[in-house]
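Read the single chain below, which is given as C-alpha coordinates and is the form predicted on its own.
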Amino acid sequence: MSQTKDASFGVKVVEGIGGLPKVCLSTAYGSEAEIYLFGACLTSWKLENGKDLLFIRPDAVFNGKKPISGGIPHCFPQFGPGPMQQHGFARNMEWSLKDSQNNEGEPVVTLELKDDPYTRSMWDFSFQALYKVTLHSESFSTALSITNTDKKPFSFTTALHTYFSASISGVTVEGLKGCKALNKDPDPANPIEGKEERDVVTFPGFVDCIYLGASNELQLENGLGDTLTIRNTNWPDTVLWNPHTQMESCYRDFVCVENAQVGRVQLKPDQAWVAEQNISFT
(Lines of atoms letter the chains of each structure in order from A and count residues from 1; the text may use other names and numbers.)
(Lines give C-alpha, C1' and ligand atoms only; values in the text may rest on other atoms or scores of the structure.)
Protein backbone atom coordinates (compact mmCIF):
# COMPACT_ATOMS: atom_id res chain seq x y z
CA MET A 1 0.00 0.00 0.00
CA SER A 2 1.10 3.54 -0.62
CA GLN A 3 2.16 5.64 2.32
CA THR A 4 0.96 9.01 1.06
CA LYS A 5 0.16 11.28 3.96
CA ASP A 6 -3.19 13.00 4.34
CA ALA A 7 -3.53 16.08 6.48
CA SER A 8 -7.14 15.28 7.51
CA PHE A 9 -6.64 12.75 10.25
CA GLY A 10 -7.06 12.40 13.98
CA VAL A 11 -9.78 11.66 16.52
CA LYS A 12 -13.35 12.91 16.58
CA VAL A 13 -16.50 11.95 18.46
CA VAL A 14 -19.67 11.82 16.37
CA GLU A 15 -23.19 10.45 16.63
CA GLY A 16 -23.34 6.84 15.51
CA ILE A 17 -26.15 4.41 14.84
CA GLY A 18 -29.08 4.81 17.23
CA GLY A 19 -27.67 8.13 18.39
CA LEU A 20 -24.89 6.40 20.31
CA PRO A 21 -21.61 8.32 20.48
CA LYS A 22 -18.70 6.80 18.61
CA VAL A 23 -15.05 7.73 18.37
CA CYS A 24 -13.67 7.92 14.83
CA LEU A 25 -9.95 7.41 14.32
CA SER A 26 -8.11 8.11 11.09
CA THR A 27 -4.42 8.02 10.30
CA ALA A 28 -2.36 10.17 7.97
CA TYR A 29 -2.13 7.09 5.72
CA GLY A 30 -5.84 6.52 5.09
CA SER A 31 -6.70 3.80 7.59
CA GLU A 32 -9.76 4.28 9.81
CA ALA A 33 -11.38 2.77 12.89
CA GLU A 34 -14.55 3.36 14.88
CA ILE A 35 -15.18 2.67 18.56
CA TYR A 36 -18.57 3.01 20.22
CA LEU A 37 -18.39 4.30 23.78
CA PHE A 38 -21.19 1.87 24.58
CA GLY A 39 -19.25 -1.27 25.42
CA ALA A 40 -15.98 0.29 24.22
CA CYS A 41 -16.74 -1.78 21.13
CA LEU A 42 -14.38 -1.37 18.20
CA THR A 43 -16.85 -1.83 15.33
CA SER A 44 -14.82 -0.99 12.23
CA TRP A 45 -11.24 -1.21 11.01
CA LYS A 46 -10.56 -0.14 7.44
CA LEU A 47 -7.31 0.05 5.57
CA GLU A 48 -6.53 2.65 2.93
CA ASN A 49 -8.52 0.64 0.36
CA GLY A 50 -11.71 1.06 2.40
CA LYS A 51 -12.21 -2.64 3.07
CA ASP A 52 -13.57 -3.33 6.56
CA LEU A 53 -11.75 -6.24 8.18
CA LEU A 54 -14.14 -6.45 11.15
CA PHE A 55 -17.73 -7.73 11.04
CA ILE A 56 -20.99 -6.53 12.54
CA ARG A 57 -23.76 -9.12 12.64
CA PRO A 58 -27.04 -8.28 10.89
CA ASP A 59 -28.89 -8.83 14.17
CA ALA A 60 -26.77 -6.21 15.98
CA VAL A 61 -28.71 -3.51 17.78
CA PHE A 62 -27.47 -0.06 18.71
CA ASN A 63 -29.92 0.92 21.43
CA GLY A 64 -27.65 1.28 24.44
CA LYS A 65 -29.36 -1.64 26.16
CA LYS A 66 -28.09 -4.78 24.46
CA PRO A 67 -24.38 -5.44 23.72
CA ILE A 68 -23.32 -4.70 20.15
CA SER A 69 -23.07 -8.02 18.29
CA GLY A 70 -19.87 -7.78 16.29
CA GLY A 71 -16.62 -5.87 16.09
CA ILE A 72 -14.63 -6.40 19.28
CA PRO A 73 -16.91 -6.63 22.34
CA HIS A 74 -15.39 -6.86 25.82
CA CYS A 75 -15.93 -9.85 28.07
CA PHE A 76 -15.28 -8.64 31.63
CA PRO A 77 -15.24 -9.50 34.50
CA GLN A 78 -16.54 -12.85 33.32
CA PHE A 79 -15.81 -14.73 30.12
CA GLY A 80 -18.71 -16.95 29.09
CA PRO A 81 -21.49 -18.12 31.40
CA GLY A 82 -21.23 -17.90 35.17
CA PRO A 83 -22.75 -16.29 38.25
CA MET A 84 -23.47 -13.02 36.44
CA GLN A 85 -24.85 -12.29 32.96
CA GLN A 86 -23.14 -13.87 29.94
CA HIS A 87 -19.68 -12.33 29.39
CA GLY A 88 -20.07 -9.90 32.30
CA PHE A 89 -21.11 -6.26 32.11
CA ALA A 90 -18.37 -4.29 30.34
CA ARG A 91 -19.85 -4.82 26.87
CA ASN A 92 -23.19 -3.25 27.78
CA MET A 93 -22.04 -0.17 29.66
CA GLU A 94 -21.10 3.33 28.56
CA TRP A 95 -17.35 3.90 28.78
CA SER A 96 -15.87 7.39 28.90
CA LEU A 97 -13.25 8.89 26.62
CA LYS A 98 -10.40 9.58 29.04
CA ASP A 99 -7.72 10.72 26.61
CA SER A 100 -7.02 11.17 22.90
CA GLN A 101 -3.95 12.27 21.00
CA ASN A 102 -2.11 12.02 17.73
CA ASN A 103 1.29 10.40 17.68
CA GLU A 104 3.00 11.36 14.44
CA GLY A 105 -0.13 10.83 12.38
CA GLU A 106 -1.39 7.83 14.34
CA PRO A 107 -4.36 8.46 16.67
CA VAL A 108 -4.42 7.04 20.19
CA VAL A 109 -7.49 6.95 22.44
CA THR A 110 -7.99 5.67 25.96
CA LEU A 111 -11.44 4.69 27.21
CA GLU A 112 -12.30 4.16 30.86
CA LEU A 113 -14.83 2.15 32.84
CA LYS A 114 -15.29 2.27 36.61
CA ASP A 115 -17.57 0.52 39.04
CA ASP A 116 -21.00 1.94 39.81
CA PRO A 117 -24.17 0.66 41.51
CA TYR A 118 -25.04 -1.38 38.41
CA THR A 119 -21.71 -3.24 38.36
CA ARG A 120 -21.73 -3.68 42.13
CA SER A 121 -25.14 -5.32 41.95
CA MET A 122 -23.39 -8.18 40.11
CA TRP A 123 -19.78 -7.89 41.22
CA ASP A 124 -19.21 -5.99 44.45
CA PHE A 125 -15.76 -4.55 43.84
CA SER A 126 -14.20 -1.21 42.99
CA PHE A 127 -12.11 -1.26 39.81
CA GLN A 128 -10.76 0.80 36.94
CA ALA A 129 -10.60 -0.56 33.39
CA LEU A 130 -8.59 1.34 30.78
CA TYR A 131 -8.70 0.41 27.09
CA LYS A 132 -6.08 2.07 24.91
CA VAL A 133 -6.42 1.78 21.14
CA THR A 134 -3.75 2.93 18.68
CA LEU A 135 -4.42 2.98 14.95
CA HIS A 136 -1.49 2.49 12.58
CA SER A 137 -1.32 2.51 8.78
CA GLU A 138 -1.90 -1.25 8.37
CA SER A 139 -2.56 -2.43 11.92
CA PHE A 140 -4.06 -1.46 15.22
CA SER A 141 -3.09 -2.26 18.78
CA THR A 142 -5.03 -2.43 22.03
CA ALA A 143 -3.99 -2.46 25.66
CA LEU A 144 -6.47 -3.44 28.34
CA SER A 145 -5.55 -2.71 31.95
CA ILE A 146 -7.61 -3.73 34.97
CA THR A 147 -6.72 -2.14 38.31
CA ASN A 148 -8.08 -3.19 41.69
CA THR A 149 -9.11 0.07 43.38
CA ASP A 150 -10.88 -1.77 46.19
CA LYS A 151 -9.64 -2.55 49.69
CA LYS A 152 -10.13 -6.28 49.17
CA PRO A 153 -8.78 -8.68 46.54
CA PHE A 154 -10.83 -9.79 43.55
CA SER A 155 -10.56 -12.16 40.60
CA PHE A 156 -11.87 -12.04 37.05
CA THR A 157 -11.75 -13.60 33.59
CA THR A 158 -11.82 -11.64 30.36
CA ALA A 159 -11.60 -11.78 26.56
CA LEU A 160 -11.79 -9.65 23.43
CA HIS A 161 -14.56 -11.29 21.38
CA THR A 162 -13.22 -10.28 17.95
CA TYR A 163 -15.39 -10.79 14.85
CA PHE A 164 -13.44 -10.77 11.59
CA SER A 165 -15.05 -10.43 8.17
CA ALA A 166 -14.55 -13.73 6.39
CA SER A 167 -15.70 -16.29 3.90
CA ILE A 168 -15.87 -19.14 6.38
CA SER A 169 -15.30 -21.93 3.85
CA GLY A 170 -11.86 -20.48 3.13
CA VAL A 171 -10.81 -19.47 6.66
CA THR A 172 -7.66 -20.95 8.18
CA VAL A 173 -5.88 -20.24 11.47
CA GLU A 174 -2.25 -21.23 12.00
CA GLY A 175 -0.21 -21.25 15.21
CA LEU A 176 -2.30 -23.44 17.53
CA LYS A 177 -0.67 -26.82 16.98
CA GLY A 178 0.29 -28.47 20.26
CA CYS A 179 -2.11 -26.42 22.41
CA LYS A 180 -4.43 -27.97 24.95
CA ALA A 181 -7.90 -27.67 23.46
CA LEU A 182 -11.28 -27.54 25.19
CA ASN A 183 -13.74 -28.41 22.44
CA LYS A 184 -17.34 -27.35 23.16
CA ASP A 185 -18.72 -29.35 20.24
CA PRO A 186 -21.03 -31.19 20.73
CA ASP A 187 -21.76 -30.20 24.36
CA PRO A 188 -20.77 -26.66 25.42
CA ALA A 189 -21.39 -27.50 29.08
CA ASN A 190 -18.93 -30.42 28.98
CA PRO A 191 -15.95 -29.52 26.79
CA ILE A 192 -13.84 -32.36 25.47
CA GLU A 193 -10.18 -31.98 26.42
CA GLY A 194 -7.61 -32.76 23.78
CA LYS A 195 -4.53 -31.53 21.98
CA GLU A 196 -4.56 -29.63 18.71
CA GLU A 197 -2.68 -31.75 16.19
CA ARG A 198 -3.38 -29.69 13.08
CA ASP A 199 -0.98 -27.18 11.59
CA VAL A 200 -3.94 -25.37 10.06
CA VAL A 201 -7.36 -25.13 11.71
CA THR A 202 -10.36 -24.90 9.36
CA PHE A 203 -14.09 -24.36 9.90
CA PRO A 204 -16.05 -27.11 8.13
CA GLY A 205 -18.95 -26.84 10.61
CA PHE A 206 -19.76 -25.60 14.10
CA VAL A 207 -16.60 -24.54 15.95
CA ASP A 208 -16.39 -23.42 19.58
CA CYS A 209 -12.99 -24.24 21.04
CA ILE A 210 -10.78 -22.76 23.74
CA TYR A 211 -7.01 -23.15 23.34
CA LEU A 212 -5.09 -22.87 26.59
CA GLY A 213 -1.53 -21.60 26.58
CA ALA A 214 -1.84 -20.47 22.97
CA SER A 215 0.92 -18.93 20.92
CA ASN A 216 1.42 -15.19 21.12
CA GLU A 217 1.24 -15.01 17.32
CA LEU A 218 -1.41 -16.47 15.00
CA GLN A 219 -1.98 -16.19 11.27
CA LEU A 220 -5.55 -15.78 10.04
CA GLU A 221 -6.51 -16.25 6.40
CA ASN A 222 -10.00 -14.79 6.19
CA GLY A 223 -11.04 -16.50 2.96
CA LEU A 224 -11.42 -13.12 1.26
CA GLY A 225 -7.79 -12.86 0.17
CA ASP A 226 -6.48 -11.20 3.30
CA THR A 227 -3.85 -12.45 5.73
CA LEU A 228 -3.91 -11.05 9.24
CA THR A 229 -1.35 -11.54 11.98
CA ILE A 230 -2.68 -11.53 15.53
CA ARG A 231 0.02 -10.92 18.14
CA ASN A 232 -0.49 -10.59 21.85
CA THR A 233 1.24 -10.02 25.16
CA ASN A 234 -0.26 -11.56 28.31
CA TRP A 235 -3.38 -12.94 26.63
CA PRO A 236 -2.61 -16.60 27.40
CA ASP A 237 -5.54 -18.24 25.61
CA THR A 238 -7.33 -18.19 22.26
CA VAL A 239 -10.96 -18.89 21.42
CA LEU A 240 -12.18 -19.89 17.96
CA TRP A 241 -15.89 -19.65 17.24
CA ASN A 242 -18.25 -19.94 14.32
CA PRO A 243 -21.89 -20.88 14.99
CA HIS A 244 -22.45 -22.53 11.60
CA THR A 245 -26.15 -23.11 10.92
CA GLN A 246 -27.13 -21.97 14.42
CA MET A 247 -26.80 -18.49 12.88
CA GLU A 248 -27.92 -19.17 9.33
CA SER A 249 -28.18 -15.51 8.31
CA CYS A 250 -24.49 -14.67 8.67
CA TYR A 251 -22.24 -17.54 9.78
CA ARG A 252 -20.62 -17.70 6.34
CA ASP A 253 -19.45 -14.09 6.64
CA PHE A 254 -17.41 -14.02 9.84
CA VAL A 255 -15.08 -15.87 12.14
CA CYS A 256 -14.25 -15.11 15.77
CA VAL A 257 -10.60 -15.39 16.80
CA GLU A 258 -10.44 -14.13 20.36
CA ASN A 259 -7.62 -13.31 22.70
CA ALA A 260 -8.70 -14.52 26.13
CA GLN A 261 -7.81 -14.95 29.77
CA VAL A 262 -9.84 -18.04 30.66
CA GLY A 263 -8.16 -18.76 33.99
CA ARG A 264 -8.92 -16.43 36.85
CA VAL A 265 -6.67 -13.41 37.40
CA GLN A 266 -6.19 -12.62 41.09
CA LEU A 267 -5.57 -8.96 41.96
CA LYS A 268 -4.79 -7.57 45.38
CA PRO A 269 -5.69 -3.96 46.22
CA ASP A 270 -3.77 -1.49 44.00
CA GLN A 271 -2.54 -4.29 41.71
CA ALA A 272 -3.06 -4.08 37.94
CA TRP A 273 -3.21 -6.58 35.09
CA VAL A 274 -2.37 -5.52 31.53
CA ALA A 275 -2.76 -7.40 28.25
CA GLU A 276 -1.95 -6.13 24.76
CA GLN A 277 -2.69 -7.21 21.22
CA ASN A 278 -1.70 -6.10 17.75
CA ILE A 279 -3.69 -7.07 14.65
CA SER A 280 -1.94 -6.35 11.37
CA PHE A 281 -2.62 -6.75 7.68
CA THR A 282 0.26 -8.65 6.08
The other form holds:
Amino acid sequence: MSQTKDASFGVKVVEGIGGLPKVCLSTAYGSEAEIYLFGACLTSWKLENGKDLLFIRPDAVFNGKKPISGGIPHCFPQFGPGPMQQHGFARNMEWSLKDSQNNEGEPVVTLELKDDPYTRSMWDFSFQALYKVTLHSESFSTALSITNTDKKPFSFTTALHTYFSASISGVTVEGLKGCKALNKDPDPANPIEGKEERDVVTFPGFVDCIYLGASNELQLENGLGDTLTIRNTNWPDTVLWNPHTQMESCYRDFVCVENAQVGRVQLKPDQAWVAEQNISFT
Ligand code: TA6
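Can you switch from the form predicted on its own and show the form predicted in complex with 6-O-phosphono-beta-D-tagatofuranose instead?
The next block holds the full complex; its first chain is the one shown before.
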Protein backbone atom coordinates (compact mmCIF):
# COMPACT_ATOMS: atom_id res chain seq x y z
CA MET A 1 0.00 0.00 0.00
CA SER A 2 1.36 3.44 -0.92
CA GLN A 3 2.10 5.88 1.86
CA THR A 4 1.27 9.05 -0.06
CA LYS A 5 0.68 12.13 2.05
CA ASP A 6 -2.67 13.86 1.70
CA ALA A 7 -3.44 17.25 3.20
CA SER A 8 -7.12 16.53 3.96
CA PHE A 9 -6.66 14.28 6.98
CA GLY A 10 -7.82 14.89 10.52
CA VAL A 11 -10.87 14.74 12.74
CA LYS A 12 -14.28 16.22 12.06
CA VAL A 13 -17.68 15.81 13.68
CA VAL A 14 -20.60 15.47 11.29
CA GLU A 15 -24.22 14.38 11.41
CA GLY A 16 -24.46 10.63 10.98
CA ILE A 17 -27.41 8.30 10.44
CA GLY A 18 -30.51 9.37 12.37
CA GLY A 19 -28.91 12.77 12.93
CA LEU A 20 -26.56 11.28 15.55
CA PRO A 21 -23.17 12.99 15.84
CA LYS A 22 -20.32 11.00 14.46
CA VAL A 23 -16.58 11.61 14.64
CA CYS A 24 -14.77 10.98 11.35
CA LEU A 25 -11.06 10.23 11.47
CA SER A 26 -8.80 10.11 8.44
CA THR A 27 -5.07 9.68 8.17
CA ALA A 28 -2.65 11.22 5.76
CA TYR A 29 -2.39 7.75 4.21
CA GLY A 30 -6.05 7.33 3.21
CA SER A 31 -7.37 5.15 6.05
CA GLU A 32 -10.61 6.24 7.73
CA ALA A 33 -12.68 5.46 10.80
CA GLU A 34 -15.99 6.65 12.18
CA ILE A 35 -17.13 6.72 15.79
CA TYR A 36 -20.66 7.55 16.91
CA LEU A 37 -20.72 9.50 20.17
CA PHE A 38 -23.78 7.41 20.98
CA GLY A 39 -22.21 4.38 22.64
CA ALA A 40 -18.70 5.53 21.59
CA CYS A 41 -19.31 2.96 18.89
CA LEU A 42 -16.58 2.67 16.26
CA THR A 43 -18.79 1.80 13.29
CA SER A 44 -16.39 1.87 10.37
CA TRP A 45 -12.70 1.22 9.69
CA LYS A 46 -11.49 1.48 6.12
CA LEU A 47 -8.04 1.19 4.67
CA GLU A 48 -6.88 3.22 1.71
CA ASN A 49 -8.72 0.83 -0.65
CA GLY A 50 -12.10 1.85 0.87
CA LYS A 51 -13.06 -1.64 2.07
CA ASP A 52 -14.79 -1.58 5.46
CA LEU A 53 -13.33 -4.22 7.78
CA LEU A 54 -16.06 -3.73 10.42
CA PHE A 55 -19.69 -4.79 10.10
CA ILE A 56 -23.00 -3.16 10.98
CA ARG A 57 -25.92 -5.55 11.35
CA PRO A 58 -28.86 -4.90 9.00
CA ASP A 59 -31.16 -4.65 12.05
CA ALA A 60 -29.02 -1.88 13.60
CA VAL A 61 -30.95 1.23 14.56
CA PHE A 62 -29.50 4.71 14.95
CA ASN A 63 -32.16 6.30 17.11
CA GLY A 64 -30.11 7.33 20.13
CA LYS A 65 -32.01 4.88 22.32
CA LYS A 66 -31.16 1.34 21.32
CA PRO A 67 -27.48 0.33 21.17
CA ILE A 68 -25.96 0.34 17.70
CA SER A 69 -25.70 -3.32 16.66
CA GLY A 70 -22.39 -3.49 14.91
CA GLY A 71 -18.93 -1.97 14.78
CA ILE A 72 -17.38 -1.99 18.23
CA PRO A 73 -20.01 -1.52 20.94
CA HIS A 74 -18.83 -1.22 24.55
CA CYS A 75 -20.06 -3.67 27.13
CA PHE A 76 -19.71 -1.82 30.45
CA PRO A 77 -20.06 -2.08 33.42
CA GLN A 78 -21.47 -5.54 32.76
CA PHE A 79 -20.58 -8.04 30.06
CA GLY A 80 -23.54 -10.22 29.05
CA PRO A 81 -26.69 -10.72 31.09
CA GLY A 82 -26.90 -9.84 34.80
CA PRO A 83 -28.60 -7.47 37.18
CA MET A 84 -28.40 -4.67 34.61
CA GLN A 85 -29.59 -4.65 31.00
CA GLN A 86 -27.60 -6.99 28.70
CA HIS A 87 -24.01 -5.67 28.27
CA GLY A 88 -24.56 -2.70 30.61
CA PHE A 89 -25.39 0.91 29.81
CA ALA A 90 -22.27 2.38 28.12
CA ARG A 91 -23.40 1.31 24.65
CA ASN A 92 -26.66 3.20 24.88
CA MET A 93 -25.47 6.52 26.22
CA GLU A 94 -24.03 9.55 24.50
CA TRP A 95 -20.32 9.94 25.25
CA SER A 96 -18.63 13.33 24.86
CA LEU A 97 -15.65 14.19 22.71
CA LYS A 98 -13.06 15.26 25.27
CA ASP A 99 -10.02 15.72 23.08
CA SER A 100 -8.89 15.40 19.48
CA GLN A 101 -5.42 15.73 18.01
CA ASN A 102 -3.34 14.96 14.98
CA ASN A 103 -0.05 13.25 15.60
CA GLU A 104 1.94 13.52 12.40
CA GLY A 105 -0.98 12.63 10.16
CA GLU A 106 -2.57 10.14 12.56
CA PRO A 107 -5.74 11.36 14.29
CA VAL A 108 -6.31 10.61 17.97
CA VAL A 109 -9.61 11.20 19.76
CA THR A 110 -10.63 10.67 23.36
CA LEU A 111 -14.27 10.12 24.31
CA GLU A 112 -15.58 10.32 27.84
CA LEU A 113 -18.48 8.89 29.80
CA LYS A 114 -19.30 9.77 33.39
CA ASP A 115 -22.03 8.72 35.78
CA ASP A 116 -25.31 10.59 35.72
CA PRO A 117 -28.76 9.98 37.24
CA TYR A 118 -29.50 7.34 34.57
CA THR A 119 -26.35 5.29 35.32
CA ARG A 120 -26.82 5.85 39.07
CA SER A 121 -30.30 4.32 38.84
CA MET A 122 -28.67 1.03 37.73
CA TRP A 123 -25.20 1.24 39.22
CA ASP A 124 -24.83 3.70 42.06
CA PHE A 125 -21.17 4.70 41.61
CA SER A 126 -19.21 7.68 40.37
CA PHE A 127 -16.86 6.74 37.53
CA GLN A 128 -15.03 8.12 34.55
CA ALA A 129 -14.55 6.08 31.36
CA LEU A 130 -12.10 7.39 28.77
CA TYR A 131 -11.83 5.77 25.35
CA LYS A 132 -8.88 6.84 23.24
CA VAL A 133 -8.82 5.82 19.58
CA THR A 134 -5.80 6.35 17.33
CA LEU A 135 -6.00 5.68 13.61
CA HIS A 136 -2.86 4.55 11.81
CA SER A 137 -2.31 3.79 8.12
CA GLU A 138 -3.10 0.06 8.38
CA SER A 139 -4.28 -0.36 11.97
CA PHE A 140 -6.03 1.38 14.80
CA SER A 141 -5.48 1.34 18.54
CA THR A 142 -7.89 1.79 21.41
CA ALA A 143 -7.24 2.43 25.08
CA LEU A 144 -10.09 2.15 27.55
CA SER A 145 -9.57 3.45 31.05
CA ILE A 146 -12.06 3.18 33.88
CA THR A 147 -11.44 5.28 36.98
CA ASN A 148 -13.23 4.99 40.27
CA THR A 149 -14.13 8.61 41.13
CA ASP A 150 -16.32 7.48 44.03
CA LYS A 151 -15.59 7.28 47.74
CA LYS A 152 -16.42 3.57 47.84
CA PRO A 153 -15.02 0.60 45.91
CA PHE A 154 -16.80 -0.85 42.88
CA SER A 155 -16.38 -3.77 40.50
CA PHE A 156 -17.28 -4.27 36.84
CA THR A 157 -16.90 -6.50 33.81
CA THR A 158 -16.42 -5.20 30.27
CA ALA A 159 -15.75 -6.05 26.62
CA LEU A 160 -15.26 -4.53 23.21
CA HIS A 161 -17.87 -6.43 21.22
CA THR A 162 -16.16 -6.14 17.81
CA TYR A 163 -18.14 -7.11 14.70
CA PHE A 164 -15.81 -7.87 11.78
CA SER A 165 -16.98 -8.08 8.17
CA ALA A 166 -16.56 -11.68 7.11
CA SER A 167 -17.59 -14.57 4.96
CA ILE A 168 -18.30 -16.96 7.79
CA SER A 169 -17.57 -20.21 5.95
CA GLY A 170 -13.98 -19.02 5.45
CA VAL A 171 -13.36 -17.46 8.87
CA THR A 172 -10.56 -18.78 11.06
CA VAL A 173 -9.21 -17.58 14.40
CA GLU A 174 -5.77 -18.65 15.56
CA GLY A 175 -4.16 -18.23 18.96
CA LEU A 176 -6.68 -19.75 21.35
CA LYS A 177 -5.26 -23.27 21.68
CA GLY A 178 -4.84 -24.31 25.31
CA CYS A 179 -7.24 -21.71 26.74
CA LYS A 180 -9.94 -22.56 29.22
CA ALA A 181 -13.23 -22.28 27.32
CA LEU A 182 -16.73 -21.55 28.61
CA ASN A 183 -18.99 -22.74 25.83
CA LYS A 184 -22.44 -21.11 25.97
CA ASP A 185 -23.78 -23.56 23.39
CA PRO A 186 -26.28 -25.10 23.98
CA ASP A 187 -27.22 -23.38 27.27
CA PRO A 188 -25.97 -19.81 27.80
CA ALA A 189 -27.02 -19.96 31.46
CA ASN A 190 -24.86 -23.06 32.07
CA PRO A 191 -21.68 -22.77 30.02
CA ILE A 192 -19.75 -25.99 29.52
CA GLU A 193 -16.16 -25.78 30.77
CA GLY A 194 -13.49 -27.20 28.52
CA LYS A 195 -10.13 -26.56 26.95
CA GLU A 196 -9.62 -25.34 23.40
CA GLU A 197 -7.68 -28.06 21.57
CA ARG A 198 -7.77 -26.57 18.08
CA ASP A 199 -4.97 -24.54 16.50
CA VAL A 200 -7.53 -22.96 14.21
CA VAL A 201 -11.11 -22.23 15.29
CA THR A 202 -13.75 -22.22 12.55
CA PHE A 203 -17.47 -21.35 12.49
CA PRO A 204 -19.43 -24.24 11.01
CA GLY A 205 -22.53 -23.40 13.12
CA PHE A 206 -23.64 -21.41 16.15
CA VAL A 207 -20.65 -20.22 18.24
CA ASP A 208 -20.80 -18.37 21.57
CA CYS A 209 -17.72 -19.11 23.60
CA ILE A 210 -15.67 -17.27 26.24
CA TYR A 211 -11.93 -18.02 26.37
CA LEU A 212 -10.34 -17.22 29.71
CA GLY A 213 -6.71 -16.13 29.93
CA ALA A 214 -6.47 -15.82 26.16
CA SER A 215 -3.38 -14.88 24.23
CA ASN A 216 -2.59 -11.21 23.74
CA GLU A 217 -2.29 -11.82 20.02
CA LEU A 218 -4.85 -13.48 17.73
CA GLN A 219 -4.97 -13.87 13.97
CA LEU A 220 -8.29 -13.54 12.21
CA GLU A 221 -8.80 -14.58 8.60
CA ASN A 222 -12.10 -12.96 7.67
CA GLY A 223 -12.87 -15.27 4.74
CA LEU A 224 -12.83 -12.27 2.42
CA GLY A 225 -9.10 -12.48 1.80
CA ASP A 226 -7.96 -10.31 4.69
CA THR A 227 -5.78 -11.28 7.64
CA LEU A 228 -6.10 -9.18 10.76
CA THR A 229 -3.96 -9.30 13.87
CA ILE A 230 -5.69 -8.45 17.13
CA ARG A 231 -3.23 -7.55 19.87
CA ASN A 232 -4.05 -6.45 23.35
CA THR A 233 -2.63 -5.39 26.68
CA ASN A 234 -4.66 -6.20 29.79
CA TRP A 235 -7.74 -7.61 28.05
CA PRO A 236 -7.41 -11.09 29.62
CA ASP A 237 -10.28 -12.87 27.83
CA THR A 238 -11.62 -13.37 24.32
CA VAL A 239 -15.18 -14.03 23.19
CA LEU A 240 -16.11 -15.57 19.84
CA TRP A 241 -19.67 -15.22 18.65
CA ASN A 242 -21.62 -16.02 15.52
CA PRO A 243 -25.40 -16.48 15.84
CA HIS A 244 -25.70 -18.76 12.81
CA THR A 245 -29.36 -19.19 11.77
CA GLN A 246 -30.60 -17.21 14.79
CA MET A 247 -29.78 -14.27 12.49
CA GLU A 248 -30.53 -15.81 9.16
CA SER A 249 -30.29 -12.57 7.17
CA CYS A 250 -26.73 -11.66 8.20
CA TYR A 251 -24.84 -14.39 10.06
CA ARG A 252 -22.79 -15.27 6.97
CA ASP A 253 -21.44 -11.72 6.78
CA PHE A 254 -19.80 -11.18 10.15
CA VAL A 255 -17.96 -12.66 13.07
CA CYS A 256 -17.51 -11.19 16.54
CA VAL A 257 -14.04 -11.52 18.06
CA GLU A 258 -14.13 -9.62 21.32
CA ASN A 259 -11.51 -8.50 23.77
CA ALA A 260 -13.11 -9.03 27.15
CA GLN A 261 -12.66 -8.79 30.89
CA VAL A 262 -15.10 -11.40 32.10
CA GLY A 263 -13.80 -11.69 35.67
CA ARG A 264 -14.76 -8.76 37.88
CA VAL A 265 -12.26 -5.90 38.17
CA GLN A 266 -12.28 -4.39 41.67
CA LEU A 267 -11.36 -0.71 41.90
CA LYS A 268 -10.84 1.23 45.10
CA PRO A 269 -11.47 5.00 45.15
CA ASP A 270 -9.07 6.80 42.76
CA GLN A 271 -7.87 3.53 41.23
CA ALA A 272 -7.96 3.06 37.46
CA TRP A 273 -8.00 0.07 35.11
CA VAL A 274 -6.61 0.43 31.58
CA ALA A 275 -6.72 -2.00 28.65
CA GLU A 276 -5.46 -1.48 25.12
CA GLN A 277 -5.95 -3.17 21.79
CA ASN A 278 -4.48 -2.79 18.37
CA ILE A 279 -6.15 -4.24 15.28
CA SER A 280 -3.97 -4.34 12.22
CA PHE A 281 -4.26 -5.42 8.63
CA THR A 282 -1.48 -7.85 7.87
O1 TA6 B 1 -20.59 -11.48 23.16
C2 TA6 B 1 -21.44 -12.50 22.76
C3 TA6 B 1 -22.84 -12.19 23.29
O4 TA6 B 1 -22.76 -11.96 24.66
C5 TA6 B 1 -23.76 -13.34 22.92
O6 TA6 B 1 -24.06 -14.16 24.01
C7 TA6 B 1 -24.95 -12.67 22.27
O8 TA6 B 1 -25.98 -12.46 23.15
C9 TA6 B 1 -24.32 -11.41 21.79
O10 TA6 B 1 -23.35 -11.03 22.69
C11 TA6 B 1 -25.20 -10.30 21.26
O12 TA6 B 1 -25.56 -9.37 22.15
P13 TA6 B 1 -26.51 -8.18 21.74
O14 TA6 B 1 -27.17 -7.77 23.01
O15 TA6 B 1 -25.64 -7.11 21.19
O16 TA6 B 1 -27.46 -8.68 20.69
